[in-house]
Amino acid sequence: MTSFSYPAHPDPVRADLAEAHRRAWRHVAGPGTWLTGAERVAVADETRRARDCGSCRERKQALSPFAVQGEHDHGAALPETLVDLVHRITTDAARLSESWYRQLLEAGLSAEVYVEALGVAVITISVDRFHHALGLPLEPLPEAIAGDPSGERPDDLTEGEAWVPMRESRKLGKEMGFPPGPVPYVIRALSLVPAELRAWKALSDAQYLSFDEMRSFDSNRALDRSQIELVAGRVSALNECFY
């Protein structure tokens, strides 16, 4: 695979960063625990089209996203509630609500194809992003790889915590590596489906760092602990983000 190659650039992006992005373009193109690999390249693709998609646009500035109604800018291949969640899920999260999910649900669309989705769409979030602030053009989307999902559901889950089930936090803090103690939501909150949460993390390990980076001060990466720190608080801030 040829892609992610990144020549001859201003700044330099390190081997492991370009074999993280291709291992999570694999990712996202082979078949899922509940989407095949068609599906999961439709919503890395409705994941670029909510940038540009209109209603979306509008939503963003009106007082209550749900004031608003019309139909998503979208590639007319994936149904309407899973266009719905990925296009509010890249332009307007901060604002969902849970009675917003309970009616994708009420609608058909399931826990498991949420979670899986919503990991499709950071991937992809993460990946151009990164594209984006060091002015490359976004890669092409890849080539779906066919088969049937697995169809894998953690046998240890939480109910009531979160909008969605979650697997029980001691038990996937030891699988995990973490130490003795409850594991953050943030980590958690993809553990529906664990092959997400397993990619987001080989990619989050790149990108940012490891687990055990995490709980070092000290750095191996061209910015110090501090400088990484504030870059990403500042990014966490411009995005909304909140745990």
The other form holds:
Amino acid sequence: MTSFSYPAHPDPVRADLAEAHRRAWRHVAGPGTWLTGAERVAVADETRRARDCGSCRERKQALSPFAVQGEHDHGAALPETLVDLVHRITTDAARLSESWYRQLLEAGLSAEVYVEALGVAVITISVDRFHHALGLPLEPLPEAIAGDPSGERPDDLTEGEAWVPMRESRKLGKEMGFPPGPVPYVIRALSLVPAELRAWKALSDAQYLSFDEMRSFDSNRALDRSQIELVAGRVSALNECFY
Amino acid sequence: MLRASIEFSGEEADLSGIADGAKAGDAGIEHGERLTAFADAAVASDAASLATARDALRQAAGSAVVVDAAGVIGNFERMVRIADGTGIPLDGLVTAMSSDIREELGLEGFESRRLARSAGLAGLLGPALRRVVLPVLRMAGRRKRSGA
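Which structure goes with the form predicted together with its partner chain, now that we have seen the form predicted alone?
What follows is the whole complex; the chain from before opens it.
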């Protein structure tokens, strides 16, 4: 397993952050809920290929991302639907549409696999972007861990609030220790695949803030809360994300 | 969250640089200009400008700030894709609390906003909710800072 042994200079990385990245890589490598470890590592690999994909570059420049036909520059391990999902999420996420999502489902991709692959892709993008920001080389992808996917599927799913099914707000909130009231959509977004939601939270606690810190406006970081939210807001705006 | 944290901190901030890089200054936040420049360079793929922005931030605020900012950048590269990739709407409370500032900053014009589900009529409650919640946040921040 790779180690994320960050250099001490010039920017020493907090131990909890390094550990969160190690944990994230173990999560990517292991058998998932609907995908094997090998498939999950292939998803991670595909996010890196997407950055150099000629077809994605062309699409990004086009007025409509669906106007450009042509195959992605991709590896051999994943079906076309997953390749398209990973490439578009990586390179042009702000212009994804529900009709595109529905087309993937019609082409045979399940909502569960969609959400799991999305979860793995965004972990990879997140950890890679951290390295990029600090001028560090990318961590080698982990070796896949053998084993069968768990098939865990929540029994309290609701449809119609987002493109993907999500867990019912009240029950999820109670389990996650939220105060009464609706759980934010961005937390429910991956809840169709609970293991991806747990991984999302673990990484977010280290890279951003824990739920308690979010609520209390406290920060035990070198950045104060307004500085954290300024960076968060700017990154969201640069990605043209409305959320 | 930025607006809420600013109200809580009691700071005066100009958020116009969030969506419009040309207007990005300190935003009234300590090291705001350097943090924004670091985020801009990290999201773009220009290694030279990134190194310059990183060095400037380190010199002004220290290595720990650079690392924390890199963590937030990594985190929100993930968050935006989760939001965009699952088609979640804006939460009702967020819509209500931020409709004025979202309009002002042009966030409502983003393509991703058009493509996501609508959160309903929450925006109509915005002015009333803001009149109640923002002063409460300011008061809570004052009490915390004074140790009460």
